[in-house]
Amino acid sequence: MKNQSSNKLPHEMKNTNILLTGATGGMGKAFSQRLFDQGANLVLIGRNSHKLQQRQAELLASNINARNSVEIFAVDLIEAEQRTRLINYLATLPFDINLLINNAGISQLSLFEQTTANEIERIIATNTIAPMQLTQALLPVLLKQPSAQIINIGSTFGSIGFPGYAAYCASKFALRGFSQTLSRELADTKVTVKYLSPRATKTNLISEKIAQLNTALNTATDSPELVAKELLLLIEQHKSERYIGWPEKLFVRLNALFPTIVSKSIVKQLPIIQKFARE
């Protein structure tokens, strides 16, 4: 009989079985380490099997006495056939997934007029379509659990449109809307849907050009470990959304209520943004 989830997930996560996408990236590594240390069973997925194997070995070596497991599965979530193989694989495990973390994502700094059609499609497919399709495929399993969660990793740019990131902002706005809608749709079930909104984070998504722009704009940047800590807090809390960073939290609220005020502030920075976006 497969393990079931407890009503309260952390701090003790021995009965929490997590499917984590984007597991080999900066935030994925921090997330997987923190969750593994808490005793959760992990299924790490990504496109690169070698990196997944390396991450699996690192986690197991970090605590050789740990009794929780780390499984890996290489998959391109955009491909329907590969998603089906993943769901079939999950059915062979000795536990059912009760926490899905849609973490995989990509970013790009460029003016919209200079962004290619392929780049737009790639960003939207990875950041929005893939998590929606995976969630839909896994939902029948999650609905059978005594309690389950879906956590989508968004961005401050999922609430504030920022020049130079048109496709990325669009993808994260859509992910936030999907999270809110599905949360309401599943309100009469035992599956909760949550949205975590980090600000700029020191990962591979931050290219040298983006890093230079952030410096020029005095943009604060968090460590993946801090975001992982915030993830655990979101898992624990009953709220459906958690935003990271100040003054970003304030700007998100201001943008929702008084977008013109935020627009004026951002437009003042436009020459700097254009300079780096065009390079």
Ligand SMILES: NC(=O)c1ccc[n+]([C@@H]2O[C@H](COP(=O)([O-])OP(=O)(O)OC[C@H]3O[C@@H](n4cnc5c(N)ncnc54)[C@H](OP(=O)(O)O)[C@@H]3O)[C@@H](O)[C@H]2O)c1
The other form holds:
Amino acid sequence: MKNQSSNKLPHEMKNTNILLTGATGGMGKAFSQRLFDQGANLVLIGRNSHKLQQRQAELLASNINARNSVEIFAVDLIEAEQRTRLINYLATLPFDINLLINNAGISQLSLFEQTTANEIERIIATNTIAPMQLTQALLPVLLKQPSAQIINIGSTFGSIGFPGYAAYCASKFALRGFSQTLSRELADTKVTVKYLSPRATKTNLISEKIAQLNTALNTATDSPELVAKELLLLIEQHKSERYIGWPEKLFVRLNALFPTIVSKSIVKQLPIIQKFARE
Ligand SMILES: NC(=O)c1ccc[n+]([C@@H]2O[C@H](COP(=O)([O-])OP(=O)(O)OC[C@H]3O[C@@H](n4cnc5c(N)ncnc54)[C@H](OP(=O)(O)O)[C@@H]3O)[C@@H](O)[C@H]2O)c1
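Moving from the form predicted on its own, what structure would you give for the form predicted together with the named molecule?
Up next: the whole complex, starting with the chain shown before.
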């Protein structure tokens, strides 16, 4: 086992070694900044090496006295062979990963009848299958650590089925089910599994069309920095889930207990959703 460490240090994450996927996106940038500021060692993952290099330079420039490292590795996580390359690369690092953050994800607003088979496949492959398979590949290393965490970035749409997002909702519902199951399955190990559920957040995932729909529906939108703060709280807390936003938190619970009430309220918005989804 390499240079071991604990990730129980809330304000001081020195020796916490993090694999962060989706590091070049809106959430990823805010997450990486927060975690770097806390002293964690980072391995940043994205598909685009130029964007990764830029992010690495920005982080290192943000504190030239920092002693923690920022490694980068470009990989398309839906490709099995590329995930294997990533695992082999991690084995060459001087530290073991003890915190995996499955953050990479894609979304799309389209009515189900207009969503292509290829789009459905890509969304499920990116948001569900890739994080499950990356987690499985990294699990032997995580299980060897004195303590380790896996954090899956879900969505409010992982708890509430919302028209226009059938594939995305299916992918995030499945990710939430995976998180809950693995958290229970690993309950007698040192690996804890957690799920963070952001609501709409201002990143490039929100296309122009989605932004217009959100405005029309009066949907509140958070900053990625707020979500990053919530991520740190989740890392510290003992609970395995964290839901962001009010009234979204309430709707998640209401939807689980009384789905017909939530259906009635969502169906009232259907004509607006259809209008934007069809555009
Ligand atoms: N923004 C929201 O409103 C919102 C709300 C709730 C939950 N979320 C969740 O938050 C997470 C981060 O989303 P975001 O808003 O930050 O989106 P974003 O700005 O579009 O960033 C997405 C990130 O995922 C990476 N990625 C996508 N497909 C990949 C693949 N096949 N292999 C490797 N990397 C891949 C992208 O890499 P490249 O840069 O190389 O493309 C990018 O770094 C997602 O899981 C999303 O579902 C977002």
